[in-house]
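Take a look at this one chain, the form predicted alone, written out in structure tokens.
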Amino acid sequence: MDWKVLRPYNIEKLKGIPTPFYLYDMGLLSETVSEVVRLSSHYGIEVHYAVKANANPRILQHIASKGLGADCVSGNEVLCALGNGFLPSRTAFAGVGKTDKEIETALVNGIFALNCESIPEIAVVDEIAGKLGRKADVLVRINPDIDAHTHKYITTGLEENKFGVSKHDFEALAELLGRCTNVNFKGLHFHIGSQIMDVEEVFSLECRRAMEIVRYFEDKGLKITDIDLGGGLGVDYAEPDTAPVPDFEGWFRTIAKGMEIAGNPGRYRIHVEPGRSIVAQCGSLVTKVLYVKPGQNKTFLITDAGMNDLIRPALYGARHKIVNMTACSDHEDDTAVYDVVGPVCESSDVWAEGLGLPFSKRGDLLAILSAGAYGQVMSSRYNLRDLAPAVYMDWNGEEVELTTEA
């Protein structure tokens, strides 16, 4: 989202909403799915949307209104992908600790897959479905041991991550599932992590990995027709501007490279799950400077949005790029260096530190960039501050449409 092209009068019209509120360029999103649907297409990738980076029913209707799947990772994930238009056998449901109920609502509605995490798993949905009279269509989701070269909070292929089964454990799983008589085999799920930005260098090995195990099941006697890659396409954070709508040709073109050397004669079905790289650059956090605080060393921006809004920075210590959007119009050519802090009690409740920008003032609107993706989903509630609303922005000429969710 560029706050460059943005005119004066657009400006005042934001200036009218209440803040903090999250921005959805609702343009950008439909360029991006739109590139994401004709690689699919040209490549032969399936491609299931991962509901979590953000849930907003807007945003949800438009990428299934293009016909993507869904990726979800827990019941309710599930009934709100199906009541905002995904389809029952586009979508999938994943997750390390499936209840009875949350695997019951998946059989019932009909899904593509149960992503299956452990041995356990497998042996509670084999049972819950014979309960049910009906069979359950299940990919395994196998630990690969790779490093992804991500954040430690984010990574999750390495074998002490708490996600899939590991090798150690092969032999078991291919017995159980030789027993399983309500299962329905379907093939293998991995994901390695988020926000990967080598993207040549790890899909590549995940591709070569993917299909030594492939190999391995198959060797056991084991059909597979679908092999699950997962997400973890990275954006741009410290320049969102620069590339809009994120490599998606790289990653595609890496896989199914990857996929042809490592042996795919083609007769599986390739699935990928992307999340952030869909939703991240659509999105801004929107909040209003209450407070310009000079301190003896260095002077403080303290804004209205905080860390219940958007938890990145303090929970990962992620950073997004900040601009003045009042600046743009108002005084962008003088400059000072700021710490951005929010209102929440709590010292991590940072934006940005020895951050430079045009002069701020009391009432400028800031724009905390890339928060399309896990920022709305994951705010919250605490110190009993409201929950920011979304305010949808569509592009008409010249001037921009803003529409507020009910």
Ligand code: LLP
The other form holds:
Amino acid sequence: MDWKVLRPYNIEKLKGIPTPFYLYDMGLLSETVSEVVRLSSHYGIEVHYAVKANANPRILQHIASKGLGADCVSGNEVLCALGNGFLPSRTAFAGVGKTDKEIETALVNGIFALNCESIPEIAVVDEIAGKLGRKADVLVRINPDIDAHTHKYITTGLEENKFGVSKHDFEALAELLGRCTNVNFKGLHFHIGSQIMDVEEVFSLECRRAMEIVRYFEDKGLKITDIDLGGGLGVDYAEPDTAPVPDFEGWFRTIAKGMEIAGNPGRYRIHVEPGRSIVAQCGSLVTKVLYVKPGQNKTFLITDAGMNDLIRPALYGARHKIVNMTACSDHEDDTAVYDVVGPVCESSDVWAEGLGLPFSKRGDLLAILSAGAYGQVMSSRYNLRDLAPAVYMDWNGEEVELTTEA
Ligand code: LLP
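Can I have the other form now, the form predicted in complex with this ligand, not the form predicted alone?
In what comes next, the whole complex appears, and the chain from above leads the way.
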């Protein structure tokens, strides 16, 4: 079928639901996950879904049921992933500041690997594993010093970022790994940033750099079986309907080719950790127009969703496409230009400036698209506002069934 990020004929059923709410199209999620499963098995790449992008139980359960692994960044994410069906043997745990308790949680549950981010952390993992009488499976996150050509808050592989072990510490790292008795070193982990659009250029470079570093450690006598290249595949926020299912083919092909050209003879297990690309497009934040407020030079549309519901615009200057679902179905011929803003007491609580929309009025439903990743999961109760619940759309032929989850 021809997928759209928001199918237009849902509007009547949505009108009765209190706003704002996150609306998830489970059909589009399912289509996206099927593509990931099909292509990753074709290219021989193991996929761990980055739970931080969206940790709603229904979403996790769907992804886990299709056999993907999980990539977690806290002990709670590890427990949440396992509790929603991900296998420990496919669950990884990264993060620069793991607490002793979180390390214990990972070890006791026998997950695939702790992705350690510093030399002091590896020493602590070795010690805790010793105390628990276990061996810790470990990948070491390397800072490959690569520019991901993305927003500075979501680039992670540059030397000045806090993530991973930098090349200045490689010798000390090899030496430490050689003498840890409770660490089973399996390989290397990289993640260079998020919302990467220059897929070929950036990921080919990542593969080349990864293989150079793999060779360095092998030359030091360390055995490597696994290479995790992280997540980062971007999505189209401006025109989401051009690719409701992101270009996984292009990404996996670049990685498979990049590793082959870089001399991977097929003896390593290659892993990736996509978050945004799996869940962004299936989610929209649905909000009501509270007021149409004329200003001196502009007209404001004030919505009942704010930056506490979706912080990406305020935090990164991100712009999500907005559609007026009511006007699209009722009176789409007249258009006007609006600044669309939320109700929170912060000047950065702005969805769009100078946006052309169909003529809009109080009570219209707007959908802020591509909000499935880093949306609900980053929401807060700032201004003591209520948290927006999730509403899931399941498809039964052309019939839609809606389920609300608090
Ligand atoms: N692996 C690691 C180690 C990560 O730190 C991340 C994301 C991922 C995988 C998943 O990356 P993705 O495929 O989703 O790009 N809140 C920001 C994005 C922060 C990403 C943090 N790390 C946003 O809303 O744009």
